[in-house]
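The chain below stands alone, shown as structure tokens; this is the form predicted alone.
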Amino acid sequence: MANPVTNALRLSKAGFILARYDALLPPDQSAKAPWLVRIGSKIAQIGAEKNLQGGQHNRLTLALSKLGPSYIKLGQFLATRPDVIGAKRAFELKALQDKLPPFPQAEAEAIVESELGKPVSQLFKTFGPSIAAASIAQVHKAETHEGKQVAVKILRPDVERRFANDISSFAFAARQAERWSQEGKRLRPVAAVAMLETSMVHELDLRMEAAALSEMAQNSKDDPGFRVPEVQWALSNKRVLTTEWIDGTPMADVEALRTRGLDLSLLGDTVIQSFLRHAIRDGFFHADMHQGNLFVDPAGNLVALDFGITGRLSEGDRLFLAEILYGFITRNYRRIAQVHFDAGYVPETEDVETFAQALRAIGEPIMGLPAGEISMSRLLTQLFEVTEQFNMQAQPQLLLLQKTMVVTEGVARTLNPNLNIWKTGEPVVRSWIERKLGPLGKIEQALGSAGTLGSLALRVPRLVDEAHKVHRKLDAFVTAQSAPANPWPPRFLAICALALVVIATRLVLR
């Protein structure tokens, strides 16, 4: 790791390059800006180009495009953090082009040599040049000798090590960040820097990507209309990974789905029904699926690409997810108020029933539309901005995948513009509230949850209380019947609930 002086002159560097550009503030904060900032700016833009086209909004990605890779990086990440750095800085960056000038064919051969432990011409019949150039990589079209079209994405040349470089420096200046201020402390940028770091170095690995396209080929594999490049492995390594090629109709080209006789409406519920899958069942997604990313193949089956960001929701964060949907659905705002307390997310020093009034807020103009203009993304944009007002910490994952929905839903919607995304999405997200909000899914939890005898003892009061719970419901659903009295007393249902989990988890660890 470099040392402060080294992290401090990378930023100073960074900073000059974005002041050149005009793009070290927005315009509403430049004026606000300490006075030894304002004048650094000034000098920065000596002699720069005045006139670029796009205004403050093209300033901004042209200087991240200038800074390299893990800027451009940095740049798309912090498009899905508008917690961070505000909505409108957020927006403009949601138009930064990953796309950069190809590295030399020699090189591209030379990587895949060393990689992959043979001369090109042994690996491959035939050997294109790139068709395709990004900030981490580039990718080329080849035949295999078996006849087999392929695709092969291969690391640029050392973006390794300027990438560990730059992860240092952003480090470096978020831990200052909580250092020194409150908000800081609050967005957690030292977290966000982590994730960031996470997400490169796996993305920076194209093993991991390859493991992620077989995750995703066994978990969707009976899904309807949808399905993922197969990974060559004999032809892939850290560097290099060579999948079946894709001969297909790029989903940004409409009037070319449409010539091909598509039902686009039944293309447009397949893009949102997929991802919700991916999302709440499966707790697994593709974190890039805009239109670049997306085919349409000759069987008319939805394929994505470029598995390099993906995102995971735990079994906690996929249920907080479903409460907080079901909710809305029902406009159970108390409800989605405590699921946040409960989950630990809002501090308990806040009030539920204020926030559940926040909430209704946020819930009754949205549920007041058409069904054809609700839109989930939008849904959870404006509820993580009304958690903020509540000392919410930041949740990156859950960041994550609402970035993702909101490019999804546009994506779908310019198949369908009158897109219902409450009727499409409704079967997956009511299934999965079904099997794991009911009777059954809450055994399977604690089931699943207990592992070993060892967890099974740190959840025993858990399961007691739960047990009692269950017994006070069920005894006031006999007393309204006008049934019997119930002869088992409550602590004796408990020991026997408890008893029959003891039993169930024994059976599983045999």
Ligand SMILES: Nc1ncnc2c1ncn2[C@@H]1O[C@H](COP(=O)(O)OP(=O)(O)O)[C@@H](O)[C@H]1O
Second form
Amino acid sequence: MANPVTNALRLSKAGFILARYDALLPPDQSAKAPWLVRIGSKIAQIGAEKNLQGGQHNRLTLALSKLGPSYIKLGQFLATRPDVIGAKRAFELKALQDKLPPFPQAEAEAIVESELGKPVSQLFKTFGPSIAAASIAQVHKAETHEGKQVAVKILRPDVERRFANDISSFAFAARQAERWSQEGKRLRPVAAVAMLETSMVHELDLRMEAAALSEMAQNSKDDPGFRVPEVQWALSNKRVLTTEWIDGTPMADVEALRTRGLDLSLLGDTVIQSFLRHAIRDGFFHADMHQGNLFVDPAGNLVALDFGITGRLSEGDRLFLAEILYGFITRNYRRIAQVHFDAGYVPETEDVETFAQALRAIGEPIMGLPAGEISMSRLLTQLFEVTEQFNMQAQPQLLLLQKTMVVTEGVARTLNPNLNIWKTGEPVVRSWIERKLGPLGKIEQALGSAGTLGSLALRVPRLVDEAHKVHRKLDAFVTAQSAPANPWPPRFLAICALALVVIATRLVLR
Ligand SMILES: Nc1ncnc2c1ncn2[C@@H]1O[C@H](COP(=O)(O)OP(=O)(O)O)[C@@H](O)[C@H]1O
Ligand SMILES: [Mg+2]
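Could you please show the structure of the form predicted together with the named molecule, as a counterpart to the form predicted alone just displayed?
And the full complex, kicking off with our chain again.
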């Protein structure tokens, strides 16, 4: 891990670039910022290109792109956290493009050779130029000596080292924020950076992506209308992933799909049903289902690429999710409420009837909408807002699912604007509940007066939660014992540090 001075210098460089693009502070807050920050920003902008002073979003996304892969990922991550950076900024960051100029062909071939231990000509019959380049990797089209068309994804040179440096700076900044600011403590940035780090460590090891593809292929081998490209294990390693080339129509090109005479409404159903099947039946889902990662192959199958980000749900989570969705479909709010208590997600000090009432307030208006406007993701979004009011601890795996569902529904709706999400999703949810718990009649019987199964699966998370609580209390106790008293007012220290940072950066980057 880098020392505090290196971290402060790296962050100051980032702060300088953000300030130079006039993107350090949101416009509505720049007037309220301490005078030193305002002056520092003005100094940083001396000599900056004036044509960058366009829209705020343009400036922020440009600055983050300039700062490199980890900042692009950080921006994308923050785009999903309007609670942290405000709805407006989160919206602006959604436009953050993950497209970069490709790195040179010679470098790409050198990485392939060192990763696979043979000259490119021995590995492939032909090896074409880059066809897509993003912040972490780029993709080349190639042909094997057996005549198979393949896609070769190659990590950017040096991306791992740059990422390790940046994440160490983010962690340093997060620790300072938690230490010095009340607001910082509430937002738990240290935990957020740890989450970003875990997800990036997986994304930066293409063997993990290969394994995810292979697991998904196994889980979905009998799924109607869905498949993933086959992994070429012999031509893959940590920095290189070779998969079967998909000669398909991009999902983004709806006109081309229509021209091919495909049934777009059926395709929309496949998008939703595949996602739900993977989440509920397998507990393993593609968590980056945007249009750029979806294709339709010549046989009309939906093909998902890019398994860098995936989500997992435990057996208990899946039962919980299926129960909730089924509860809303059947408008059984008492049952949904009870499921939250049985899973131990909502503390027993809360009142189940009042909770059920709050759930009804979410469910009824949504269920009353015309089919094309009912949104499962909106329902889950509102559900998690309400559960927070009832002191449910945030469940990152369920939040990831809800965020992916927002994207998945968006894709399905571009194919069929009148898609009825409930009707489409219902058979998947019902068949899983039936398979898991026996025929529905039996379920109702087993539900008894409480309205839920109260199964062991749903009780396990509560035990885990208890263990976490004890751990957290111990943690808090230890921190309280060891935290040194702070003789300096934090604001004074922050302003001094910032002044130093601006001056140092100005000197270093001159
Ligand atoms: N197996 C494949 N067949 C055809 N095109 C592919 C394949 N894999 C990747 N691509 C193309 O390369 C692009 C980038 O690949 P992807 O795995 O999504 O990487 P990234 O993580 O950079 O988004 C895809 O959007 C697609 O156009
Ligand atoms: Mg992609």
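Note that the structure is a prediction, hence the values are computed from the model and not measured. Numbering follows the first chain given and starts at 1. Only the largest set of C-alpha atoms that superpose within 1.5 Å between the two forms is called the rigid core.
- The rigid-core alignment places the CA of residue 321 less than 2 Å apart between the two forms.
- Relative to the superposed rigid core, the position of the CA of residue 116 differs between the two forms by less than 2 Å.
- For residue 431, the Cα coordinates differ by under 2 angstroms between the two forms after the core has been superposed.
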